[in-house]
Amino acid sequence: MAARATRQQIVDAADELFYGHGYAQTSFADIAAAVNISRGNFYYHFKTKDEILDAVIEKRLEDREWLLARWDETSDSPAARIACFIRIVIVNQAKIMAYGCPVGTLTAELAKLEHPSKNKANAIMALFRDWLIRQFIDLGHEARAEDYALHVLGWSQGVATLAQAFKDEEYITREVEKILGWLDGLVPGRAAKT
């Protein structure tokens, strides 16, 4: 197996384990077992768990940058792009109900641990915030763009937390419909759905 492919397998396995079990609860041995490689081969790629964490954060950041860029390219309006962001809780609801939001849970865990990589993880939330701000500006709400962006981001984190706590798919669907109605009311020429 090529070194690059092995390294990517380690990062992918660590990403899943950090999401499902948490960073602190995942050991080198857990990751090595998931990839089915020897510890020696494992240490060739990563010397510390913190190095793996940084690689996982970089992967998550790149994955989210790609997703947002795809929405920018394929959605015809800022409201449609924001709706894509909102609907992601339905697209990923099974995982969210099991483990919460992959970005939110990692940033919260690293903050509690006062981990040196917490600011790197926070960059993913900043990426979402900044992208949402641009969408609301494009929608014609420059004066309130940051407020609206944080509202949507806070909404998504709250829904993910309650979805994990209560495992209620209908709750997720209701909340998505409510915030989509709110968003529709921000589109010039439209009134909010009730």
Contents of the next structure:
2 protein chains.
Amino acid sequence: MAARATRQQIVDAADELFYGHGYAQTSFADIAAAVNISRGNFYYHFKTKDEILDAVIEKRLEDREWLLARWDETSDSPAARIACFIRIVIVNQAKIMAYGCPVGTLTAELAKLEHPSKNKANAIMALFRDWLIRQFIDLGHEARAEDYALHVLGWSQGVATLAQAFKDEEYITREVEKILGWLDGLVPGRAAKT
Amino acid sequence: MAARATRQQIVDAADELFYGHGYAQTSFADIAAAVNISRGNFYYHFKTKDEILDAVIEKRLEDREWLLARWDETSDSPAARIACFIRIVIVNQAKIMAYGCPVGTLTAELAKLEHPSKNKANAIMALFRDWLIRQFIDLGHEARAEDYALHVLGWSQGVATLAQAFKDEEYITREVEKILGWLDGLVPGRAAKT
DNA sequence: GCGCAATTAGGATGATTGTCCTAATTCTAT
DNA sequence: ATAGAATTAGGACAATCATCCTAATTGCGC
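Return the form predicted in complex with a further copy of the same chain of this protein as a structure block, the form predicted on its own having already been given.
Full complex below, order starting with the chain above.
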């Protein structure tokens, strides 16, 4: 098999396992078993566990960049794009209730580990923040764009955490509707609520 | 030394270590070293690591129960009590920026580990929820009490997650002011905002 | 078809882990 | 003061972990 393909399989498997069980709790053997390759082969592609983590973070970053770029293309209003972001918690409902937010839980875990790659993981969170800031600027809220962006991002993290703890689908739906209402109030040409 | 005192020391040390480094990442040896006792002595008080975790969760639960009871006594309006809860993120700012929310990060970790004690950890989150529900009922919002309670709880989790990722003190302050403004709008005799 | 590089397999290693055991020490009741 | 219980110390244990090594196999250019 081409080295690229094997490497890709390893990263994909590690991505899922890190998400489902956490980074520290996932062993080399776990990943090797998931991909059905020997640990020796494994070592050929990644010298250390940290290298796999870096590759997984990079993959997650690229995945999100691609997703955001797609929203940039397909939605023609910034409000619609922000709404896309908000609705992730519904689209990924099942996984979020089981494992939380892939980005939030990873940054939290790496921060506790004081892992060298924690800043790299934080960059994914920053990617979301900066993209949201751009949307709010486009929406005509330049002065409060960062404030609003962090508000939405923090909202998503809070919803994900409670969804995981309480497994309450209705709560997620209610929160989405509430923040969409808030967002609606920010669209120019409407009565502002705050 | 009295058995109770040693046990207490172990639980206290484990509590801090679990908070700072995570449960899975904290070893028997780490705790023993922190308390300065032998692993043998350790085993006399706790047969398994899970037993320590249970004790830590119970301690955290009792600590929070005590804190909420104190707020119930010292603040005479439900709005003031909810404000106390909101301001935890400022009072514990430094620790939250370093390690996140003690309750949220633990429930998230145990959920990924599918640990037998995860429900016990979730009970702390439920304690906050139920206490907040009571406050909002007292505030005269019986119909939407649960909705509001989860809103505040989710808010605190979101703020804690982003505070840890971005280490931005101003963001925390801003968010606290915003939600206190929202809370103010819910106090009877004022113009409701939603 | 041959040679060489890329890729894979699988075992070895040393460190760390949670758990368990036995012997020493300390405390307490009489 | 002394017996018996409570507490502590420290080492042994098997399992698991990330890491490393060497040998086998595969694929590809010629």
